[in-house]
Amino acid sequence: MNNKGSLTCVGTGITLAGQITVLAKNYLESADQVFAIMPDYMSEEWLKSINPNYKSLQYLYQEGKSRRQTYREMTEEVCHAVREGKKVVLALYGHPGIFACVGHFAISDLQAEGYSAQMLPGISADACLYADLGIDPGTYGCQSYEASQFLFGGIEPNVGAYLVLWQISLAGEHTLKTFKTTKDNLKATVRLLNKYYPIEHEVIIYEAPFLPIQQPRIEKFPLKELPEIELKSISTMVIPPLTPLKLKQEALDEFGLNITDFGQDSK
């Protein structure tokens, strides 16, 4: 076994060029080969002209065949490289370990057989969303799910703090052999969060831009026209706080406070 491979994964954030970090891209320039996952063409370009060593993954996503299957055929092909001894770079779209389970396994694979494997951090679309929403999760809480595992956990919201869906196309779609959600399963999602929410409460769909010339789709709603709003791959939903944070008094006893001391009423 040849031990002198390596891997790091990077990210190479949302926007187009200009949200990878200083680090992630010594790491590319640097590197004998360059594996990627990226959402289009131009990603693919850019990525070749920091590092002709390039190939693209994307040739392993086939339509209907399970995305389980794809994913270890890319960590696989990832892990061979480092097993030749190369010094390897696997560049992912936003934060290579935030919906992106292959840096993940390629890590755990090659850490186990004694290689040097690490994850740098990079920005990922909750950034983005932060910033493009001006939320501040310290000030409210947010929650934050696949939609999918929301949904299908039962799972009960803070209604008093932020809940953000991500992958909000793929509500319900539980196949992993297709990359949109059906109409059906979009009114299951409602009717499961008009037990927390009313109908009309309004909800946020959010996409980061890709290129520095665009602005992010910041597009408000009710939660009742869910079904007939136009969802992409990149599409969050986030849900605004129905309610006022809630102190408990049981809780504040612990610290020998009353609720009356933040000017709440204690009923």
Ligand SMILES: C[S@@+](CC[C@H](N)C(=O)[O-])C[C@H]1O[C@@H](n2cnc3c(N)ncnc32)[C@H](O)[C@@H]1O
The other form holds:
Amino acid sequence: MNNKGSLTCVGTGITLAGQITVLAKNYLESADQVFAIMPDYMSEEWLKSINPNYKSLQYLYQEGKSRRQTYREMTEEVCHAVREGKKVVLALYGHPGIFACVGHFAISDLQAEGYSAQMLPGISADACLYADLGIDPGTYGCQSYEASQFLFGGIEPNVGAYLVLWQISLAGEHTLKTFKTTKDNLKATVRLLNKYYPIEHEVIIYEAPFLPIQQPRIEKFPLKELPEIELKSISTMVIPPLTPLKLKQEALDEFGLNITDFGQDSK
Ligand SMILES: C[S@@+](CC[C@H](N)C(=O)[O-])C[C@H]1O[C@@H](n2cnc3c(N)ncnc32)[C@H](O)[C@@H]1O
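Having displayed the form predicted alone, please output the structure of the form predicted in complex with this ligand.
Below is the entire complex, every chain and molecule, led by the chain shown above.
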């Protein structure tokens, strides 16, 4: 085994060129080999300008092929270069470990084989979302799920907190072989969400800008209209709280506190 190879997974942020950390850029510049899964041609060109030893792994995505297989193949390609003794950087847009499994897989495989493998944080879509929508997740709390996982699991949301559904454009898509969902799946999504939220509850489709000169997409509409709304692979759905944050006397009892201490009604 050649233990000299190493892997660093970095995030490039969402907005082109401006959201990468100084540390991540240093690793990119000094890598023997850069692999990347970037959303578009312009970010690929930008990465190539940082390090010409660049290879996109996008070619492994194919309509009809299971994404599970694609991710395993991507992991294998990255690990192979490390095993050859190269200092490898895997660059992923946003944060490399948020709703992105290849970095996690590769790090886990390589560490098990005794290689040095690490992940550096990056600016993710939800980091942009908090900034553009003016949401502090600390105010009411925030739940974050992959849309299909949330729907298939019949998960009951806390309606007093924000609910963020990632990959809403794939909601209900179970084959992992195609890149968009159907209107029927979106209607089913509305039916399931309507168990907890009124059909008129205002929800948001959010898209962080790719270029610094662009504006974010912040489209607000009643839940019932979801099947008619244009969804892109970068769309994230945000469901604002329905009810105010409540305190429970039963929980406060554990701290010797009374609900009236917080100015709330004891009823
Ligand atoms: C495979 S995940 C990648 C997330 C990425 N690693 C990150 O840190 O943001 C793709 C999902 O991230 C969200 N996403 C990606 N780009 C986005 C953008 N520009 N604006 C809003 N959400 C985005 C969407 O929910 C999309 O379906």
